[in-house]
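The chain that follows stands alone, in the form predicted on its own, written as structure tokens.
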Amino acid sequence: MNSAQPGSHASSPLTRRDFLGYSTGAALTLATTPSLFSITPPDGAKPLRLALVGFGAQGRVLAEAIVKVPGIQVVALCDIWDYAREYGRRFFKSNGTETNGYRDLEELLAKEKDLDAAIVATPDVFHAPHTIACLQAGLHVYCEKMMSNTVEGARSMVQAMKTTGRLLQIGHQRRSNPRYLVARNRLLLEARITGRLTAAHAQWNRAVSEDLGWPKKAAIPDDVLKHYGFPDMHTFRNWRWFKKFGGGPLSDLGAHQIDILSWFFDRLPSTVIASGGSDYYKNHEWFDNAMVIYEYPLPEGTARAFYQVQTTTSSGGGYFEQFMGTEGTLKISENPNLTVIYREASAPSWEEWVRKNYLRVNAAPAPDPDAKVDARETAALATYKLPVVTNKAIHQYHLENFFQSIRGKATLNCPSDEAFRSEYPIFKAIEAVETRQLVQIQEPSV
């Protein structure tokens, strides 16, 4: 059984095993090829027995991915909402597994004595106490991001991982996505197709939406809500918008992209300035829109990264991370249709990387050189594709990495100490929004 190895994987290039099926002229179809990105239980190995703690929207997303992984059984389910537990029981039964339902995690841990691991998908404020309780019960834990809605809560989770010696994976699932691994390790670190990195841009823009409702007959009794700290059913269903329970859009959505900024730059930013506010929703505590600028002190000079999260418009291209350099730009998203690679006209030839199938030339016609309307425009960019095809749910690879690590066949792609370091700049961005000041970012202590 592996113990977490803080940061040990961060700069490790993919091995040749990662690229089984990788050949000139053929797309890299990792999801259908036995490789590091697939999970195969050892012959004769008993199934891993899991508890799923929290069966809200994210818990259901994880459940749908878990049931597709062989050798995994969810045998216990915990949620304070009877309606969610019954939904979960029927979901897992339809997938061939009987689950025991619990309202309280303490009761679950007292009665379920043959568990290997827990999946924690409760509101952020409960991540630390729930994760620590499971670690101290001897379980390995996969906990959704953000680790907590406070720095202190996140830090306590790292300390518990180190104290108990159990595995604690945080759900920054892009770190196990084959497309992101190839983009980072092959294109940025090995081929260095961008040249000197000078800027980055990332965002998550989505349209306005109504607050979540609930079947009135299924409402949680007031005494139960209050026992778990919720003033009413609306707050329970929309906890992400309230500071006691979550971290707002910069935490919920921004955590995905800001994690990628620090991971791809392989360092923390040194400063952050930001602006945000409650411009649209009047019944939420957290700001609904925010714009953030980080400075990353790279060895060759400063790179600035602009991040925006908008919950009032889906315009602007959806969600992606884009790394811009003197020779090229890598724009990547979990949505393959939003992923594209640009080559500057003055960049050295990329023929070597095309020949090695790191890139594929876009079939679109070359830009018309006479299309410029201003003489000061630079030449249009040629576009390339990332030749990596996947067909699994976006969370499945990260869960598989967790399960394989429990079996001693892999190391965690996002152990809690590394996740804490990556999430720390998000807390500082929120501080910058609230203080309207430039905020210095130091290496966080554990």
Contents of the next structure:
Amino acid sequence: MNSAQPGSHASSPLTRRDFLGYSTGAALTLATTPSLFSITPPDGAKPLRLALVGFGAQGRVLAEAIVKVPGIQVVALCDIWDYAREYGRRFFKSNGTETNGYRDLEELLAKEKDLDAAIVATPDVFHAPHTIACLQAGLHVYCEKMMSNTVEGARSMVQAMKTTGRLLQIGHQRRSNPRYLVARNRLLLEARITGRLTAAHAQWNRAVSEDLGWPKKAAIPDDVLKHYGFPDMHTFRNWRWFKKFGGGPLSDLGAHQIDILSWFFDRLPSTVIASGGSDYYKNHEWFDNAMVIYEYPLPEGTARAFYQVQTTTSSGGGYFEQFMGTEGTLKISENPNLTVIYREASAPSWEEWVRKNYLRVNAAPAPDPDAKVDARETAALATYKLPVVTNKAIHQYHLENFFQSIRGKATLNCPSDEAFRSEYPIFKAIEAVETRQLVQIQEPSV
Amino acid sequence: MNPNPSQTPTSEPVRFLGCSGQTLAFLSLRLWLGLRALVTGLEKFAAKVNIQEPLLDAQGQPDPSGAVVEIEKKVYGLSHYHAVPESLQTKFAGEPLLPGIFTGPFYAALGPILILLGLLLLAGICTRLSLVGMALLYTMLTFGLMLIGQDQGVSWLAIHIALVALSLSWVEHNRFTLTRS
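Which structure goes with the form predicted together with its partner chain, now that we have seen the form predicted on its own?
Below, the chain from earlier opens the complete complex, with every other chain and molecule after it.
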């Protein structure tokens, strides 16, 4: 057994041998230590007590959002890296909460008996075992996307959600973002500003970056790394690039955006072709760039969606999802500055939608008539803004939806069964890259 | 009845509300110049601000998404006061013939003076003096625009000066005033 006691943050000797099967590795923990300060929800309800499992880059992003939500206490923190655990302990202490630190999840679940929910932000390969363990311990779970690096892993999470009857929210946070909700529900479904949808284009282009490093003095001992399945510290820090642990850029970045394609089109694609490769980074297993084309069989005809993820250039407009139709185009991004709506000259008036505050006319400069080089060019598009503002961290809305669902005041915006259906085409895109063949996509079974 | 049938009857000018054509012409100018000055002065206290409100659904209830929309609204207030656009102020600041010791007080007074002159003209208080003051004010503005080579603005203000001059030439036909001058 791990000798670390609740509240102990010192590195504990590795004596556990049976952690959760394949993974034990990552870190999980929950603690029951009461917080120093009572954080009471606005309606006087009992605060929700959470465990944060995994305190890497994404765990920190979630922690930043969680501490802004009233009525939430992170009382336990789990990570195999002492350095990250200590950082997390200090972070939550500075926000008024004492947390118990654990190296592995099994011990956390054994000792922390007063938890309501767990937030899982470990490497993808650990999502399924960690999530299932938490669900079976009676906790509601918010798990980061991708659900898993395998279809089977993701499917097992859905099955666990159904058998335990607990809530399982997947971290496709755009589904709770008011800007995305208004874009989908008001502009596309109600106003139908695009007319007939014929195409979509989404992308995430990032500049070249160095692999993640670590303070040499804080390196995890080799025996600990190996115990949790990592061959070395470089792999631990850069797990996203290795097939054993993650799904590569189509999974890390594309998961958010391909999810939006399926959500906005309200169906799965029927086929996918793709190309990708490891052409730049020589020490990564996953491809660094990929281009994917899906076909979506919409009731009014096929719409094609092109998705590209680039990790070698930030050029080309950054990251966005763009839905193009006969009467208009909706280009949306988590970055409001990259969001714009275009109206075709022949489209019906959008005055009603402007009056309802679904849209705002953009004061764009008049096009230069001398710049037209071909008499057959289509008239310039009028541009509009999406006037919805977001005053919270982008993950906060999705976390709040999870917490409200636990309290019975909302329903999950991205339950695992829906997330699995949405993530399934990503697995198929990876398959298309690897086989270099057109891949048919059927409704996945659970 | 004509008291002297041997003489040709003199044709009386057509009057409206007892006003001669010159009086009506002057009143038109007084009304236009007064409104022009008043509105220009008020607009110097105006600004467009973004206000955040809940997005409402068809029933007027907050949208289920909890979305908040940013709506641009025009508001008035002392805190929004701006005498001239910032771009012009920058250009004026570079002019050696427009030292800050003069432009500062001028900027501070411009808006209130325009409002005051507009109200005085509309109410018919010290009309002649108000017109002279207006001519001086527009001339000062024109001087600044001349220095920075804003010929379009100079022409624009020249129209104002011409209307003020025309008003001064017809000021004897003034009526409907609160003071006699």
